[in-house]
Amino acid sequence: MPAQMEIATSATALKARTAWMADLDREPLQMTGTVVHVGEGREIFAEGDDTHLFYKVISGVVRVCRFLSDGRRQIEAFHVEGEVFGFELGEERTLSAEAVSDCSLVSYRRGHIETLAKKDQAVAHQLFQYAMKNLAQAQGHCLVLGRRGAAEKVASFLLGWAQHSMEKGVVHLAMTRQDIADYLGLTIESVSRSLSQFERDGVIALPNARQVRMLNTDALEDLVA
């Protein structure tokens, strides 16, 4: 286990662990995992590491990314509560994962879970569901990257992230604008210009760098239609 990853002991992490344990009846893998806490900005695993562990997010946001030889970063996905990441086919990781915010995660041993899946249909079904959800997320990301302009990409990102918001009409962004740019294949300047233009047009309001108020969702949806 990486040095920066700790068995859940903080009040926030213990609260997350309690919520995780309360979900035992609906989660066949629950008894096989260990709850860990990862601080904001910390590495969870790195490209080239072995793949003996995979993770489920209990709280917080995780980014999965690849660092290119020229120093650029490509963010492949953001993972939120209930999503699984780090389940790769090979023996060596092709991506890195980092905590965007303070995170509580469930850590699973891949070999143990694969053995259980051979014996327990419920576990096999759960793994299949996780795989399908990750595939759908990857397909959605490809569609976003395929959009023609920066404004379309940013609008699509805001609409997608709004689905994770607990407050209607308000999008809370755990990530920075640089994160958004690296996810959308844009420069940070293009992301900032698009957000500023949306604000001038009365489509959104930007109370601060990490909050977006959706004033005209229809306009954003028309842009990405």
The other form holds:
There are 2 protein chains.
Amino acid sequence: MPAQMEIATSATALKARTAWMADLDREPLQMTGTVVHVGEGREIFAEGDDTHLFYKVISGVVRVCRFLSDGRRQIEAFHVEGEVFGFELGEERTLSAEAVSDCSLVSYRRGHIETLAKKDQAVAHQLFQYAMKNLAQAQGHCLVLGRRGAAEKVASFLLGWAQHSMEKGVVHLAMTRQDIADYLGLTIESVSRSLSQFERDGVIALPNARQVRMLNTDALEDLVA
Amino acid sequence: MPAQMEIATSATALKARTAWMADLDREPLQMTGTVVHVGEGREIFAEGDDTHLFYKVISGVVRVCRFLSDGRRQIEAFHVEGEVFGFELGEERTLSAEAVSDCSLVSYRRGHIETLAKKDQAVAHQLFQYAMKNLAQAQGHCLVLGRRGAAEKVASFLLGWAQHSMEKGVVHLAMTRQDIADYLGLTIESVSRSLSQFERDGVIALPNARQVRMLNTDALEDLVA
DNA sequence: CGCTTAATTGATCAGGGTCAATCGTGGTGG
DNA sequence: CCACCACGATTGACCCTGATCAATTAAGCG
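To test you: the structure above is the form predicted alone. What is the structure of the form predicted together with the DNA?
All chains and molecules follow, beginning with the one already shown.
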């Protein structure tokens, strides 16, 4: 368990109705977790770690990834508020996770939740839903990775990310170009070039590297087809 | 529901201890399914279909895939004996499935199983396990798709497939080159060239297009790293 | 105000896509 | 039984996209 994660307070002690508790009634996991804060770039867990904890994102963005022996990195998924990540079948992790931005998470004890799930079918159902959500995400990711063109991939990523973090037509990218590249199986240069090209085509505007104004969503959707 | 699937017999009526029932005791889904046979190349379900059925493979190989509007196909996964496929979150399927070879499957009614799962935690747990298995598979697939080289991808596929169907050092490929290509995000030609190169390098032998004799597994594993 | 790191842009190159021809094999029908 | 056909697989030639290498710009931050 990484030292850089600071335990803020037990979730059970939290009285304030914060965002992650917004749907209390439909959230059987509510009372069982511990809130932790993780600074930008910090490790949440690493390949080879024990799998006895898993997490739910309260705020911030998390990347889950795998490293190849030659140093390349494949980002499996970005996780945002409300999403659960970090459960695996085996005892030992095959993936690692880091905070893309400062994050607040709830950590759950796997064994504890499994015990709960045995008694309470609502917990079991919730767990299953989270697993399925992640599965659907991974399958969508496969589709993007299988796509031929770099522009297609970047467009696909933009549209997907826009669904999370668009505000008045402006998407805030929490992650670096390198993160995007590692997510899409491209190089940083290809990502940059695709974005520049979109801007030249008047499809997006880039007020700064982290802000994308969506000018012509349809054009992107045509690309993704 | 495709007409080409012929219902053989209710699973509950099956007395013979066939392979798919081998681990009866650990299989809470055992008594609830219907056995169907699907001929090679036949559709099992299509994008847009209802999700009220899901399946378990008794024998044969199934491909689960998605079609892009321009006709390209991304194969999400190949499923073999013992694997479960075809459950999705929504009411409507986002994926289609076809028989790569003649298949025997058990189909389960989603609603029925969900009712069971509410009463029997063992069923719920089993379902969760299957979902997680598919998740792990999809994540592994992402890793392969993200890889740079064609040879790396093909090597990775061969090693993965060998774990299912190797027999005395010979792997039988149930699928065509096109299937492999669509699974790996390559063209048929690139797959063929990679295999030919492996053969020239003495890493494999290709007695015929569907048989691969593994001569130097280590060399392949080095490629995949 | 420099220093550091991220991002963009340009030039070149190689891997894989594309197009096309050939080979091989299994199935069918004369 | 064999000839032919159809389809999958292989091989070759060429081209294009994206990787690589390198230089420049931009943006935080002490």
